[in-house]
Every structure is written in C-alpha cells, then in structure tokens.
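Coming up is one lone chain in structure tokens, specifically the form predicted on its own.
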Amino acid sequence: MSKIVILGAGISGHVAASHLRRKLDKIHEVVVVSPNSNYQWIPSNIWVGVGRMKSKDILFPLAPLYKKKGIGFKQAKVTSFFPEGDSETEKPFVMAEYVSEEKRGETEKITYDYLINATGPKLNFEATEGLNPGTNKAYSVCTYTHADHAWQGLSALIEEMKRGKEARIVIGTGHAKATCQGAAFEYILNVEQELRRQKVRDKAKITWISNEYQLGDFGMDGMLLSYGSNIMKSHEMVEMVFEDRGIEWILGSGVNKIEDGIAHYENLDGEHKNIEFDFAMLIPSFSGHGFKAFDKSNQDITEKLFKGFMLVDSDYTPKPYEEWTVQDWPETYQNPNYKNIFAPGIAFAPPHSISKPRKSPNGTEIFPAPPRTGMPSGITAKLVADNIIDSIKQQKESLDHKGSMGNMGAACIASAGFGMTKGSGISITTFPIVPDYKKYPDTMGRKLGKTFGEIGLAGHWLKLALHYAFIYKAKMRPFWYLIPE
C-alpha cells in the first residue's frame, strides 16, 4: 500500500487528488492537506470583483467532497518537511498544524510515500509597503474574499460618481517582480465595462500600471500572433483594446509603496514617480512559503528542496538571457534530490523568468516573473499524478509523463466585460509557452499557426461556459475526467 499526500487545494492540488484517487486502488491512500476549506474557481474571480458574480458561485466545501470520493483531507498548514523523517519517525513526513476549529493549533507528523507540494504561492503583499488588500483605497482579486472587498469598494465609489465625483481607477502590478499581469488586464476591462453599465464610464479616468516593458508581454516576453487575417504583435493587440476602451498606461514601472490613494513606483528610467486614485487593484509579487526541511539528524537542508519555491528538474545554471533555451525549463518536476517528491503549477521554482530582464539605472529590477497559473498548472499536475500512478502499479520509478513549458501549449480566454448580449472575450492560444527562439526564430519563438487571438461576444460566452465546465469537473461529477485540464 502507498501513501500519496498533496499539500494545497488549488487547481495542481486538486487535480492531483482527482486522478490520483480514480485511477488507484482503494488499497492506496491518498490525503490533501490544506489550510483552506473551500475550492475556489480563481479565473471567475475578476466576475466577483465587478459583482456579476458571488464567491457562492466560484467555490465549494473540499470536507464533503473528499470523504464521498474516499480521500483523506486534513484542514491543516504545513510549516517544516523531514523528507528522511527523523530519529523518532522511520518514513519522511511533513510536520502540518490544524487551522480547523476543532482541531486549531494541533501539529501532526504526517508521513508519506510520495509527497506532492501544490502549495502555490504565497501572496507576498508585504514586499510592498502599505500594498495591504482593502486599506488604502487598493485592492485584490487574488481570492475570493479578497475579490468581494473590490466589489465593496468599486462599488461605493460607482454611487459617489452616480453624484457626480470625478474618479481614477489604477489597476495592474503593485510590484517591480509581480506576475499574473493576464488578471489584472481582465479586471481592468471588466472595470471599464462596468462603468458603462453604470452610466458613469465619463468620470472615471482608467490607468493600467504595470512591469511590462511592452504592452501585452503578460511575462511571456510577448508573442507574435495571428489576428484574423493579420498578424500582429501582442503589445499591438493591447493597444488597440485599450485604445478602443480609453484606458492609458504607464509602463515599465515597479510600485514600491501605497500611501493612501497614492502609488508610488520607479521606471526603468530611473524615475521616482507617484500617481493618485480613488480605487485601485494590484497584483503582488508571488514568492515561495519560507518552508524548511531537516534531515534524519534534524539539520538544516532547506537549499535540497526549496530556492524559494520547491527545487525540480530545471537546469538552475546562472545564465545571460540571450543564453536561455526552453531546455532549462522541468520535465517531470520531481526534486532532483529525493525522488519521491514532486511540485507542479505555481510551486516549482522556475529556472528564470521568460520576459527579458531589465533593470533601472539605479539597479531596481522591473520585469515579469514567469506565469505558471491556470491551465499548465492542471496539466502539470495531472503529468505528476500518473507517473506516481505507474510507479505504484509497476513497483518502479516512472516517469515517462513528460510536459516542459517549452514544448507544451495553452489556451487563455481573459474576459473583456460580463453581458450574454454586450459581454466580450479575448481568446489567446500560444505554442509553446515558453519561447523556443532556435524553433521558431523568425515568429517570437512561437509558432504561429498556433499562436492567434481573437476579440468578440463568443469569446464571453466560452468563458462562461468553461466557468461552468471546471466546477463540474472539480466537484467531480460523473465522466468530469473527460473535460482536459
């Protein structure tokens, strides 16, 4: 019998656990530790912040789920990893204390056979001074919770406008490092959209703020795409959205702190700047969960597993950006130094970023982290899961389920506005993730062919549509396999 436990509970987590549980034995054990009680459908999360839907609608308790399809679940945080166990415990463990109220405060040793970190990141709003989710007229849409305190805030602002105030509305990253640009601009449409609803759309003045160097580069150093019968470039593409939307922005600009109803940020000129709102949303900076690990001996050996986020089979080489090769990017995503460890989505620390790094004459690095939310995310933990799958079942390492971001693809709908009749979608497909610039040197290191975008009414409704798709499959309903991550 195995033992399989996944820490966290967001899409790799989950995923993990669902393919896991129906493709083993019951003879197998599989245990989900997470401090969260609910699944929660991040990518809706922009439709909650602009109130065209409820957190009711985006999330679901994990506790009933879990015991009806027979895997364990413990309402717990993970503070420290004994992947050798220790000198009362044979088998490797995590050491996990009890949010749960019934059990709050509690520490478990909870060992395993194979250890799956879907932990995801820490949402580091403290790297920014006063970035603090509902202070400071500045907000989130990093969770449900937090997308609701938006709603609050657009929300009372929008009837101080129906008085007659003149607003502005800064919305895109509150960090020189931050990542997730592609949520932010959809909650900026979204926003804007709104406010047309609203009648209000001529008080607002709308400014995305952002790290990029460009427009559209999302921390994938842009790409170049087909746009109907043109093709174009993605900071192209932006521009004229924004154009379309009467949106401005300032670029290339790392916020640094949040005073109230200012924000105040560095460009890559070296410029100290500020500008003023009345409501703004920004995107943290992401950063690995301060883990540690001990050995058998209970000595430190945090630098075997984590460089921030969890150690995998990237090449970690120091390298000049013009250097960079899809190669440097995992495969399998076990840990190179204890094989029955793995860390999909967000938790595997990256080799480097995919946006070309940039730095401020006074040596401030303002770019993109490298993405890793949403569909890779699934995918890479589905890949996890059957390589533990048919190591179990075979009684042998396997690992022939293969998926770098550099041969891997994906698809991106970001909602442009809400509405079955006025509603709007901007659907994005990119191959591969990661730019392959030796493959496709005279295309943005993508190909084409699989790499376009396009903007309209139906890119709304498959959005919706898949809203619904992913709860039915998250919640496990019957044949929810057969939906693809």
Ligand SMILES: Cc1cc2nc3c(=O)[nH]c(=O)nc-3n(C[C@H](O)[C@H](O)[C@H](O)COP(=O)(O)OP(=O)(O)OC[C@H]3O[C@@H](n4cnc5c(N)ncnc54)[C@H](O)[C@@H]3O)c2cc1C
Contents of the next structure:
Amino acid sequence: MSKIVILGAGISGHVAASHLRRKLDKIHEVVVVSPNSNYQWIPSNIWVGVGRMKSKDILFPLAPLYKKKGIGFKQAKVTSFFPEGDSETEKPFVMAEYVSEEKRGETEKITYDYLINATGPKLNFEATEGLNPGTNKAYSVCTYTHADHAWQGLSALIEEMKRGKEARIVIGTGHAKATCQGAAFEYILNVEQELRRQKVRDKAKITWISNEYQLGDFGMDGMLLSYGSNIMKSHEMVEMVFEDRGIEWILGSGVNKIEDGIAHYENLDGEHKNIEFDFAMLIPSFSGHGFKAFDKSNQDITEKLFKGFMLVDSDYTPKPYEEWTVQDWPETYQNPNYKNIFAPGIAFAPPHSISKPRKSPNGTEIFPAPPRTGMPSGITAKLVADNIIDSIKQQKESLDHKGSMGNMGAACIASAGFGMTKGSGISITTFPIVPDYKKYPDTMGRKLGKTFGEIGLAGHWLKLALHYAFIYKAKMRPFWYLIPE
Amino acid sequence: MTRRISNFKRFVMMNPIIQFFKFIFLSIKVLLIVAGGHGGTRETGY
Ligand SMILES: Cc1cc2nc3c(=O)[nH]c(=O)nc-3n(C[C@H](O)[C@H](O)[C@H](O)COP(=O)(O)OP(=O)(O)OC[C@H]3O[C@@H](n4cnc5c(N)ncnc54)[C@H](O)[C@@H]3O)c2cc1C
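Switching from the form predicted on its own: structure of the form predicted together with the named molecule?
Below: every chain and molecule of the assembly, starting with the one above.
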C-alpha cells in the first residue's frame, strides 16, 4: 500500500489527485493538503474582475468532492519538509498547519511514500513597496477575492466617470521580474470593452505598463506566428490590437513602488519615472513559498530541495543566454536528491527565464520571469501522476512519461472582451513553449503551423467553452478524464 | 508602422456565422496541439 500526498489543490495538484485516484486501487491512499477550501478556475478571474462573472461561478468546495471520490483532504498549509523523516518518525513527512475553522493552528506530521509539491507560486506583493491588492487604488486579479475587489474598485470608478470624471487606468506588471503578462493582457482588453459597454470609454486613458522589451513577449521571448495568410511577430499583433483599442503602452519598465494612485518605475534606459492612475491592476512577482527542509538529524537541507521554487531535473548550471537550450528544461519534474518528490506546474524552479535577460544601466534586471500557464501545469501534473502510478504498479521506479516545455505545445485563449455577440478573444497557440532555436532556427524557435494567432468572436466562445469544460472536468463528472489537460 | 485592423477584417472577426466555423476550426486545431503529444528533448531525434 502506498500513500501519495499532494500539496496544493490548484490546477496541477487537482489534476494529479484526480488521475491518481482514478487509476490507482483504493488500497493506495491519495491525500491532498491545501489551505484553500475551494477549487478555483483561475483563468476566469478576468471576467470576475470586470463584473461579468461572479466568483461563485468559477469555484466549488473541495471537501465534498474529495469525500465522494475517496481522496483525503486536509485544509492545511505545509510549512516544512522532512524527506528522510526525523528521529521519531521513520517515514518521510511534511509538517502542516491547519487553517480550517475546526482545527486552526493545529499542526500535523503528514507522512508519505510519494510527494507531489503543487503549491504554485507565492504572490509576492511585498517585493513591490506599496503593492497590496485593494490599497493605493491598485488591484490584482490573481485570486477570486482579489478579482472581486478589483471589480468593486473599477465599478466605483465607472460610476464617477458617468458623472464626468476623466480617469487614467494602468494595467500590467507590478515588478521588474513579474510574469503572467497574458493575464494582464486579457484584463486590459476586458476593461477597455467594459468601459465601452458602460459608455464611458471616452473618459478614460488606458495604459499598458510592462517589463517586456517588446509587446507580445509574454515571458516567452515573443513568437513568430501565422495569422490568416500573414506571418507576423507577436509584437506586431499586440500592437495592432492595442492601436485598435486606443491603448497606450510603456515597455521595459520595472514597477518598484506604489503610492496612492502613483506607480514608480525604472526603465531599461535607467530612468526613474512615475505614472499616475485612478485604477491599476498590476500582477505581482511570483516567488517560492520560502519552505524549509531538514534531514533526519534536523540539519537544514533546504538547498537540496529548493532554489526559491523546488529543484527538479533541470540543468541549473548558470550559463549565458546564447548557450541556453531546451535540454535545460525538466522532463519528469522529479527532485534529483529525493526521487519520491515531484514538482509540476508553477512549483518547480525553472532553469532560467525564456525571455532574453535585460538590465538597466543601474544594474536592475528588467525582464519577465518564465510563465507556466494552465495547460503545461495540467500536463506536467498528469505525467507526474502517471509515473507514480507506473512505479507503484511495477514496484520499481518508472519515469517513462516525459514532458519538457521544449517539446510541448500550449494554447493561450486570451479573452479580449465578454459577450455572446460582442465578445472577442485572441487565440494564440505555441509549439514548443520554450523556443527550440536549433530545431526551428528560421522561425524564432517555434514550429509555424502550430504557432498561430486568431482574433475574433470565436476566441471568446472558445474561452467560455473551456471555462465550462474545465470546471466539469475538475468536478470529476462522468468521463471527465476524456477532456485533455 | 503599426498594422491596422481593416473594416473588412473587423466584419469577419465579429460575424457570428463566419465565427461559428472559426470556432469549430479553432477547437479542433487547439485539441490537436494539446493532444498532439509531448515528450522529452534529451534523446536524439525527439
Ligand atoms: C488572472 C490569471 C489568469 C490566468 N489565465 C490563464 C489562462 O487563460 N490560461 C492558462 O493556461 N493559464 C492562465 N493562468 C495561469 C494559470 O492559472 C496557472 O498556470 C495555474 O494556476 C498554475 O497551476 P498550479 O497548480 O501550478 O498553481 P496554483 O493554481 O497557484 O495552485 C497552487 C495551490 O497550492 C496551494 N498552496 C499554496 N501554498 C501552500 C502550502 N503552503 N501548502 C499547501 N498548499 C499550498 C494553493 O492554495 C493552491 O491550491 C492565469 C493566471 C492568472 C493569475
């Protein structure tokens, strides 16, 4: 009998837990440890942040589902890792602190045979002075509560605009090394459309601010894509969309301080500037959770498990941008020091960024960190689950399932406005996610037929269809497993 | 110079009938890319 403990019930943790439970005999235990009582479909937070969906539409409680499916659930947050056990406990374990009402503050050693760390990112608002969602007129849409606050802030501003106020709206990244530009991109287009719907668009100046060197970088070094009969760079496509929507842009900028209605930033020319706003949505930097790890004799071995995020089978040797290859990227998400620990989704430490690193003359690094969107998070979680299932069934380590982001496609269906007839979406697919400049030297590291963009109403329908399909899948309704990650 | 979206292009982007077929096409294309598989990169000829 094996016990598999999964930390986190986001996209990757939940995907891993559901596949493990479906494919493993009930004599094996599957336990999820996560502080959040609800599963949330994060991509739809964009629509919560413009008031077109309620947060209840994008979440459901985990405990009843896990009870029904025979998955153990502890509403707790993990604080430290003991991959060798300790003087009292033979088996490896994690230390968790309960956050549920009944058990708040209680701690427990949770032992495991296999551990999946799917704790995603820490939303590191503290890294930017004054950036705290809902204060200083700056908001976030990274969680459903943040998105609810953002909509409260935006709708109050819309009411003022209806009374004649001229407003400045700033949306983008809130740190020099933030990632998740795609989410901010979706949000700015949805806000723009909402202002038009509310007939106050003429009252607002909307500005995109980002650490990208060029528009459309998305933390992926941009891409060359086919768009209808044209071949264009992603920056040309995004410029075209922003121009069409009357959105201005400030690039190569690392926001470093927020005051009431003012964002201070440094740009790649080394200039320190600021921009005033009446409403801002700025994505914070993502970091590891600051977990500690200890060996059997209680010595700190954090560096064997973590480098910010969790260490996996990447090549972490520091090398210049020109020498980076797709082979640096992990394939099995297994920790090299403790072979029964895995980290899919955002929880693994990437070997380096995907976008070219850039510094200002003052030495400040200003470029996006590598994104790991929902699709690769789900795919990597499933392959980790499959390797664990094989290892349990064959009673020896099996790592046949592999999935490098350098040999994996991703689809980004970016909402550009909500509405069955007036909505819009920008659908971009990329293959591979991490550009392979050796294999595809003439097309910016990507395969052209599989890297394409489309703009239009169909994109909105597709994003909406994905919302319902993925919530259906997450609720583990009949044949859920036929829906791909 | 930044490209512009022409009126014709905008018509195509927002026409529900054309977009219905685009929706089918996009769904299949996205599915093929997702279900098209993934793998490692460290073996030769991956
Ligand atoms: C606004 C927004 C829009 C997005 N839109 C898209 C999109 O359209 N398409 C797309 O592909 N991707 C999108 N993404 C990215 C996508 O949401 C992420 O890639 C995905 O959520 C990553 O999954 P994950 O499971 O690795 O991390 P998460 O989803 O962040 O899950 C982490 C889990 O770990 C738990 N946890 C945290 N700390 C602990 C602890 N100490 N102990 C135990 N558990 C812990 C959390 O509660 C959570 O359940 C978007 C992201 C944002 C923020």
